[in-house]
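Heads up, the chain below is alone and in the form predicted on its own; it's given as structure tokens.
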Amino acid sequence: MRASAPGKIFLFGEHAVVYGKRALVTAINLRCFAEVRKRYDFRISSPLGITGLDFEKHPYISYAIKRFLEVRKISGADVQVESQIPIASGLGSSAAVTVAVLKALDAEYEANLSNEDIYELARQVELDVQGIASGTDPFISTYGGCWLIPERKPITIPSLEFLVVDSGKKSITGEMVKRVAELKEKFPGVVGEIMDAIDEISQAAIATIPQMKLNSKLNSKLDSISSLMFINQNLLRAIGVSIPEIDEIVDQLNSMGVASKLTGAGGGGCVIGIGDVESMKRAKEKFKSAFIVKPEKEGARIEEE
């Protein structure tokens, strides 16, 4: 059986989201395509290479198998993995592979899971690799949509177009979070004030998005969302996860009319940008690594063969 799931980008509140803070996530229209088909021992094919059962190499894929386990008892399995998705780029990658291989098992192996199941051996599985994580990442690409996180609230958005420019630099998302975590511990008070503030951005926003309309030059809608995306920026800068590559990007994309942020974890990765349409069309010109993404109602689903 072959599946799906996509990735996502958070809009705000990455990093607050694992205190407990709130989030606007929404899940992105690239995935991540897992086909399952039923062996005597367990073998991996992805980019990253072929393997069996590899913790090192393939973690997510792996501990997935591992979870899966937990439910049905099976021999083997010939897992195959393909994606549109830029690894460890802040899109969701890591999730979006694990919950599309739990869903292809599920199908192949007839096990009758639920998105919940799959979405709590998915955070299971983020727990394993990272160690700490807020279980957002495979809540989005099990269900889809845009969400309020930890409400759980959907969030109704319009088409918008979001422009993404990746940094050139990988991001790891355990190391960040284990980062971050370190610098709250150390500062308790002041970390703690900036996961406050990020989640009064995420707050605002959900009152904004839902009304932007992007076919004219800036309006009031849109500029409030630049204004939140340059603190809530300058608020991630703060807790130490921007990069000076992220930083120059944010920069000429600000002066451009585009307003951006880094999305997820930091240390590397992409950066998001909104604006208006001619305003969009510049930048994307601009950076080669620059491409486009749209909201993404579907979640993980099974694919026709």
Contents of the next structure:
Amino acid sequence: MRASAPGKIFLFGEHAVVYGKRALVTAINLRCFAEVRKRYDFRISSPLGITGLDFEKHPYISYAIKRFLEVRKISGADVQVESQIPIASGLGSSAAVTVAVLKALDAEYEANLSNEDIYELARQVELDVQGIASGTDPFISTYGGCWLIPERKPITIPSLEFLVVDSGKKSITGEMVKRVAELKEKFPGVVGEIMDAIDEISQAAIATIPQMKLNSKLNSKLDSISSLMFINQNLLRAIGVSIPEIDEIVDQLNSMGVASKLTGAGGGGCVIGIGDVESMKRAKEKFKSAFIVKPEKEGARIEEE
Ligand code: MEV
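Next up, can you give the form predicted together with (R)-mevalonate (MEV) of this protein, since the form predicted on its own came first?
So here's everything in the complex, that chain up top.
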């Protein structure tokens, strides 16, 4: 069986969501594909290489198999993975690979798991690998769409386009989440207030986003989103998850009229930007590696039998 699951972008609220604050997150039109066939032992192949169960080289896939074994006893599986989502870029490739593998295992071995079962297993895998996590990435990968988290309130967003610029540095989620946790432990009042402010940003954004027009010019809603992105980026910077390469990209995009912020755990990874059609076009020409992503409605799905 071949299954797939989408990546995601945090529009607002990364890190704060780990502390129960609100975040606005959408699935995107980039997917990870996993093919699972019955086999006598475990074999994993991905762009990272071919291994058996290997918690160093293929941590998310290996833990996904380990967690699946708790609900269905199998002696082996051939798991092949390919992805359109750049790795360690803040676009949810780890959750997408985990969910896609679980979905394909479920279908191949007829385990009859519901979406909620798949989400719960994927959430365990995230905790196995990262230690601390909010479960947002596996939730979005499983269900698709745009959501206010942790309420699980579906948000209708117009067919917007987001520019994505990679900082060229890898974003290691577990490390960044741990670093923020340490800062919060050291200065609970200060960091707590920052998390509360981010929570307010997500709340303010859901009042605005559904009415945004398709990146049109002189759109007052776009103006509000720009301000919120600017504040959110600077709060993320304040808690130490931005890096000079990201700040530079954000400054340049802002000066071109494209509102931007880092997305995901930071420490590297991608910047997202949104602006009117002309500014987006100019920004895309300036950053050669930039690409466009769109919100995606569909979550994990079977591609073929
Ligand atoms: C990572 O994509 C988002 C973080 O908020 C971590 C998490 O929610 O588990 C940084």
